[in-house]
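Take a look at this single chain, the form predicted alone, given in C-alpha cells.
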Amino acid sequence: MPDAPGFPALHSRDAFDPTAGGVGTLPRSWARHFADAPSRSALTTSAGRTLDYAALDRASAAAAGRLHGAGLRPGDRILLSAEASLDLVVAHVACLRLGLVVVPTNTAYRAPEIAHVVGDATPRAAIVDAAERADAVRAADAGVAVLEPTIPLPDAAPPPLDVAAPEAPALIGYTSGTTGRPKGAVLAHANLLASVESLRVAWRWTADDHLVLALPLFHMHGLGVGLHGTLHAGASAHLLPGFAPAAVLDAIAATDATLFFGVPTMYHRLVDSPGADAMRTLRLCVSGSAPLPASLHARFEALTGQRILERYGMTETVMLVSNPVDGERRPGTVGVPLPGVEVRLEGSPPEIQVRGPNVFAGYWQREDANALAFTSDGWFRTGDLGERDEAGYLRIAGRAKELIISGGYNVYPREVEDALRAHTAIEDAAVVGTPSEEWGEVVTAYVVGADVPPLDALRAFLADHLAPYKRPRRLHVVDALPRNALGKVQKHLLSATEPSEASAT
C-alpha cells in the first residue's frame, strides 16, 4: 500500500491486510476468538454481568436462531435503538452473524426522526428498549416487528452463521447533511473489518487490552470503533450505560483498564472531576467525533500525564486518520492516514478526499447523492476542509458543508430551522454552530419574529420534534437575517447582527 500523497508514514504498516489474514468479515474474525480463546473475558458491566467469548458465541447464536425462526433473512434491515447493555451487544452480534443489515438509530430521536429512518431503510424488525421508541416505529410502519434487546422470541435452531460475503451490506448508518433528510451510508462487512484491522495495527490493540466504553452503541465511535475493535482484537470492554465521570474513573480502577475512548465533551468533564489522575494508568486515551481544543489537551496532560490521541473519521468511512501511538501526538491535528487509507487535499479551499478498503460504496437508494459524493476517479469527498502542517499532520480547517458537531453528534441546520419555523411566533430562522470549549460547537439559532419566547420555552416546544442535542443552546432574536442578492442567508454575517441573546446550560 503506497503512502498517502503528501503525508508521512508514521503508523506501522507491519503486515497490514484489510482482510485480516483472509477472514474477510467481522463475524469470521469474532469466530476465531470464539474457537481459540473461549474463556477469555469479552464484556463486563458495573452490575457484575460478564460474558466470555464462549458465552458470547452461545448467546449470539441463540439470538440469531430466534430471529431466523421469526422469518428474518440475510439482507433484511433491522433497526437497533437502545442504551448500551450486554443484551444489546448480543443482539447486534447476532444480527451481523445472521447476515442482517443493522440500522443503528440514536436513542434520543423523536417520532419524526425515527419515522424518517423507518421510511427510508424499510426495516423488517426493530430492537428498542423504550416504549416511546417502540410506539414511534409502529406508527411509522405497523408491519415492523418490534422487539426488546433480549429478543423474547421462541427458540429455534440457527442457520449457518458467519457466512455473509465481504461485499455484503452489514450496516446502514444515517448521517446528517446540510440539505434534505439524513442519508443512510451503506457499509459492507469488508469496510467494517478493514477499519478495525487498521486500528488494531496502528493502535497496537491486543487481546491484553481492556476498554472502558462509555460511548453510545448507535454511534460509529462507540459501535464501529469501540465495540467492533475490541471484539476483533480479541480484547475486552467494560460497558457503561452512559457517561458519568465518576463511573468512568471507578471502572478504570476496578478493571485495570488500558484504553478509554471519548469525545471532547467527556474529556472536558473528566479534567474537572475529582480523581481524574486515576487515568494515569491507561495505555491510551483517544478523542474523536469533534475537534479537541489544544488548551484541553494541555490541561489533561498536566493532570493525568496522558497525551490524548486525536483521530478523524466519518460514518461513511469509520476511521481515516490518527495521531500515532509511537511518535509525536500534535494537539490541534488529527494526525496522518491510517494503514490502508489514502488522503488527498483537492481544490481551493482544499477539501479532504479519501479512498481505501474502509470507505463505503454509496448511500442507501440515493444515486443523486452518490453522484456528488465521489470524484470521477473514485475518491470520496468528505466535505471537510483540511491543511497539512509543516510535519505533514492533517488539520481540519472547517467544513465545506454547514454540518454542526455538538458533543460528538451531528446536527444539520435545516432540520432545526424547519422545526423552529413551526412555532407561530417565529417568522424566519437560521442555525449555525458556535465554538464551545465543552461541546466543540453549540447549536445557535438566529430568529426573526415578534414575541419570540425565551430559550427555555422554545426548547420545550422543540422537545417533541428534535433530539435534545439538536435543540438550540443559544438564541439570538434579530430584526432580519442577512441575505445576498439571490435571497440566500449569509450565515457568516450572523455574528455581526447585534442580536439580543439567551443561552442554555
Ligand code: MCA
Given for the second form:
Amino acid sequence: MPDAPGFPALHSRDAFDPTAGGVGTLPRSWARHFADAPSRSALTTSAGRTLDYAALDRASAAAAGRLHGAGLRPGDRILLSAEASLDLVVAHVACLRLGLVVVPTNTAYRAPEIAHVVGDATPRAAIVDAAERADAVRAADAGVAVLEPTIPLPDAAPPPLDVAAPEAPALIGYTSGTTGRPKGAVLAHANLLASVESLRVAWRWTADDHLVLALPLFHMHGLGVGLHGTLHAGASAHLLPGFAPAAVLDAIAATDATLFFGVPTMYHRLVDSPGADAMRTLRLCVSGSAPLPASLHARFEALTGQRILERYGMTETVMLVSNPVDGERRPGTVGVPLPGVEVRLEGSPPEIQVRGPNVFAGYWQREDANALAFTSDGWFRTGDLGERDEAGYLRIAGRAKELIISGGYNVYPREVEDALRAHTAIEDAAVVGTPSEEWGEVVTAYVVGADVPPLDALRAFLADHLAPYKRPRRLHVVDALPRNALGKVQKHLLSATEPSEASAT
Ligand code: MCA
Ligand code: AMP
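Having displayed the form predicted alone, please output the structure of the form predicted together with this ligand.
First the chain shown before, then all remaining chains and molecules of the complex.
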C-alpha cells in the first residue's frame, strides 16, 4: 500500500520509521555513530583537514560546554551566519546537542535584513564570521553575545547532551512563504530527523557515501539535507566554502565521492566547465530548490552519463517529493512523495498540500500566518501549484505565492519593491521574476519616475538594504504600472512584456 494514495510507490520502503528506530532526534542519531564508528570519517576539506566521528563528538561536546558555561540554555535561540567550515559544523552540532535553537542566516544579508531576524527571533547569541555582520547583530541588539565560529570562550564541563525531546524546537528557518517580511519556520528535532531518515531510505544513503557539499549551510538544502543527511547516515561529506565548478570537480576526483547535491544554476555552470565528465563516477546527482530545465537534464546526461534526480522541498517541511533512485527519473517532474510524506492537490488551480512527520508545526510567534498556512484539516499549504503527469509523477506547475527563485535563493518581490520605493526618484515599483538560463529567474524591476537612475546606480543604492541576490538585474522604466480595478498591480502583464534575455542588462 503506497504511503501517498494516487502516486506510484517507487521509493524503497525499507524499514521506514520517522523516529529512526526510536532514536527520536538528530543528536541521538549522531550519538550512535560517535559510539559505534568513532574512527569513521565524517568531514573532509580541500585544505586536508578531516574530522572523524570521535573527533566530531569531542569537539562538539567541548563547544557545547563553552556555550553552556557562557549561560546558554536549552530553548535559547542562537543565530548562525558563516561560510561552510569544519568550525561551523562543530558549532552547529554543539548547538543542537545542547538543545539550543539554531537560526541559520544568509551570509549575504545586509544590516536591515539581519536586524529583522535578530528582532524577530531574539537570539541570546550569534556565531558570525565577518566583522560587518557581527556589527549588524550588535546594532540590532546590543545584548546578543557575538562569537566567532571557533567559539572562543572559556572551557567548561558540558551538561548532559543529546537530551532534547523530539518535539522541542531545533531550528528556525527564515522564509517568507507567501508575502511580507520573512517569518521563522520552527522545525522540531523530530521534523529534522524524519526528513533525513526518509532520504536515507529513499536515496539508499549509507555510511559508504561521500558527498561533495558546495551548498551554503544557512539554508535547508545544504544544512537540513546535505549536512544532517550525511551525519544521520553515518556517512561523510567534503565541505567546500562555496561553489566553484573546478573545486567541485577536483574534490570529486580526489575523494572517491559518491554524491553531489546542487541547485540548477550549479548544474548549468558544471556542464559548461572543462572536466565535467569527472561526475561520471558518482552514484547519485541530486537537484533541487528550483526547477531543473529538461534541456539541462539532457545536456548533463549526455556529458556525464548521469540522470540527475530532481526532488522538491521547502524550509518548512525539509524534503517532500523525489524522483526515485532505482526507478525512472522523469525530467520536468519532482517524482513521488518521499516515505512518510502525504501529498494532495487541492483547489483550482490545484495547490500542493502536504502532511507528515517532517512538516513543521508553525511559524515563530505568527498565529496570524499559521491560520493561513494550514488548512482546517491540518494540511500545510505549500503555495506551489501541482499536477500529475501521465506516469503519476508530480510536476510543479507554477506558484500561487509571489516568489522569485534566482540561483536557488528565494526573493520576495515585496521586500525589493519596498526597498526601491525608498529611493526619492521612484514613485512606484513592481518586481517580477523573468526567465534566465543561468539563474532560472532574475529579479526584474518595473519602476515609475521622471529621473530614475540607471540600473548600476540603483543597485548601489540598494546595497545598504538588500543582499546582492535580491537586487534587480533588469530594470524597465515605465509610464505607469498596469493595475486592475482594485488597484492591484497585474504582474502577469509585466512579465509577459519582458524582452528576450539577450537584451537584458
Ligand atoms: C550570488 N549572486 C546571485 C546569486 N548568488 N545573484 C542572483 N541569484 C543568486 N542566487 C550574486 C553575487 O552576490 C554577485 O553579486 C553576483 O551574483 C555574481 O556572483 P557569482 O560569483 O556568480 O555567484 P556565486 O557566489 O557563485 O553564487 C551562485 C550560486 C549561489 C553558487 C548558485 O547562488 C548558491 O549557492 N545558490 C544556492 C542557494 C541555496 O542553497 N538554496 C537552497 C535554499 P555582485 O555582482 O553584486 O557582487 S533551501 C530551499 O530552497 C529548499 C529547502 C529546497 O528545496 O532546497
Ligand atoms: P524555501 O522557502 O527556500 O525553502 O523554498 C521552497 C520553494 O522552492 C518551494 O516552495 C518551491 O517553490 C521551490 N522549489 C524547491 N524545489 C523545487 C523544485 N525541484 N522545482 C521547483 N521548485 C522547487
